[in-house]
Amino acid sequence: MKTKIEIRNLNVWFSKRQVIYDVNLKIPEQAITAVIGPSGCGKSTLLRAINRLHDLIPEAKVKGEVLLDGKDVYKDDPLAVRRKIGMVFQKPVPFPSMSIFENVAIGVKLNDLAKKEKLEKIVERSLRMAALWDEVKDILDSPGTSLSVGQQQRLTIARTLALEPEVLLMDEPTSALDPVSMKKIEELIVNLKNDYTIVIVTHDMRQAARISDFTAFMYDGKIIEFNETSELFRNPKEEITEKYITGRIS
């Protein structure tokens, strides 16, 4: 399978405290890669390093390479990187003063990526891809905050998709949702892998087993093991991986 993102010797520090150590990882194209591990092991930090969100934190320092289709994102314009590598966070945050339509269109408008007459098509396409169009097509002028939490998360996914990224990074996108909303998001993620490379951080190992093609296990800022999900869960090669997935460490 073709590699979409290759991470080479990645190290990350915050205020001189190292939190990621020499991470090397190849993320396959058009597949779902789950990153699992205990709280505080560096999963979210790794995700943010991939699309250069640490650039916004003065005390953060990053060394190493993150290659997107063979090109180092740290040698590219950070805004261009974040258009190619979209990010969906744990808690959905619709812009409170904006309608559903405006929430989806805002990134396209700010980046001047489409003329006004094309915005409606972009918004509809993005909402359809986020499996939200049928639920909101008659209330596009309503505030984004009027939606349920599960709908808000799909709205933020639509907002990310509107920029036509190549990669979707998802940081625990279902942790704040009820089981019904979680199932909808999981089904959405599985459908999206037909068009996108997806990396999802999750604390829910059952979720990783359900939806991911590959899984990376992190511990103390290091990648301990990476394999096809079914193989990693069925036959982990490292003892510490086996202890984590069987609940003997947390």
The other form holds:
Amino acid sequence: MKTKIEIRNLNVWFSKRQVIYDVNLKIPEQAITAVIGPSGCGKSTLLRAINRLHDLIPEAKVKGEVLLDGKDVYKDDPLAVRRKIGMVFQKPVPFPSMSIFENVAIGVKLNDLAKKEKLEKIVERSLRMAALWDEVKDILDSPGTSLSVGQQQRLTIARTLALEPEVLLMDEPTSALDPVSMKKIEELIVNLKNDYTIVIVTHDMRQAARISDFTAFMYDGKIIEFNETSELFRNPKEEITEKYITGRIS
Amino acid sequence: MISTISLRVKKKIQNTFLFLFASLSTVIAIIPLFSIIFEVVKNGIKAINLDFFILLPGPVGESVGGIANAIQGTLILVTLASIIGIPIGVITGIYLYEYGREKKSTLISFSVDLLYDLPSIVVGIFVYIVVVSPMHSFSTIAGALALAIVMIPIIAKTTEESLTLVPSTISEAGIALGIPKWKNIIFIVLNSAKSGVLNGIILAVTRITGETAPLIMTSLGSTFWFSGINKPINSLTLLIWRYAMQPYPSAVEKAWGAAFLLLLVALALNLIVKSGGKSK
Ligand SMILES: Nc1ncnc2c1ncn2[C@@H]1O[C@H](COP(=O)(O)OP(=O)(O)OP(=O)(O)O)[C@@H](O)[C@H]1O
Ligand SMILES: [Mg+2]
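Rather than the form predicted alone that you just supplied, could I have the structure of the form predicted together with its partner chain?
Full assembly next; the chain just shown is listed first.
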């Protein structure tokens, strides 16, 4: 399988405190890679290093390389990087005071990526891909915040897809949702892997087992083990991985 | 056992006492407010008729004439002040939000705080020195500038506060879409805070509509219509200030009428803020 993102010797500090240590990881193209590990081990920090969200935090320092198709994102334009590598957060945050339509269109609009006439097409296509179109096609002018939480999360996925990214980073995208909404989003994610490279952080090991092709286990800021998901869960090589997946540490 | 019961009784008595005290204070605070409103309405309504709205002030001491030029003047002054003050206030608020914690903005945040607490008469004196004196004339633009200076810190502060209240996850979501920083602040964060920002603007407009002190030494007042931004201009507050001190009952009545008008404007603006706050 082709590698889409290669992380090389990545270290991240907040002020003086190091939270990511020498991470090396090859994320395969058009596959779902899950990142699991106990709370506070650095999963979100790793994810946010990939699309340069740490640039916003003055006390954050990143060292190392993140190669997207062989090109270091830290030597590229951060805005272009974030358009190519989209991010979905744990809590859905539709932009308040914007309609459903505007929520999906806003990224394209503010990045001057498409003419006005094309916006409608882009919005429809994105909402269809996010499996939300049928539910909202008649209420596109309603506020995004009027949707249910599960729909809001699919709205933020549509908003990210509107920019036609190549990679989707998802930080616990279903942990704020009810089981039905969670199942919908899981199906959606599995469908999306035909077109996108997906990295999903999850607390839920069963979720990782259900949907991901590869799994990375993180502990204390380090990648302990990376393998095909079925292999990692069946035959963990490290003792600590086994302890985690059998629930003996959390 | 006994001690817990007595403790409970003590708590209860304390609570009752506090409740009574709070209610009493509220009543004491409200009485003057309502008596002012009552007086203004009672005396003001007598002055209101068509002439009041469309005629220039009559000769001193006579009951003919109206206050049309003061209404016109207040509209012009507030509009000009808003054109100057709103954009500067909002931009300053954005700046404080973005750089508020950094060293380079301490001068600005200090100035805004100072300006916010400055008595408005001092603003009037300042504008007198830097505008009226060099121009050798009281003027509409000087009055508008003074009012704009009163507006700016109010708008800057409310804008900053409203922006700070927007969850950082919203700003972050915008950044994650590759939106450039400044566009993100304006079209995502400010847009999310717009009801708060609008409230601040209305608050500031209400405040300057009722300001007298900064106008005394800048726009001066006038018995004629507006005749150019480099000429003095009348306003409701200046008219009240001048007429209320005159010995003629007809003048005092017009002052009450103008006060009544200002009260209505303040009420209307307040209602806008309230209803806007609810719909969000
Ligand atoms: N902006 C920040 N400033 C300072 N420290 C931070 C910041 N963000 C994260 N950290 C610290 O970095 C460490 C890793 O945090 P991170 O959020 O990456 O963990 P996580 O694995 O995603 O945890 P969770 O499963 O709870 O989401 C934590 O100890 C956290 O306190
Ligand atoms: Mg996390």
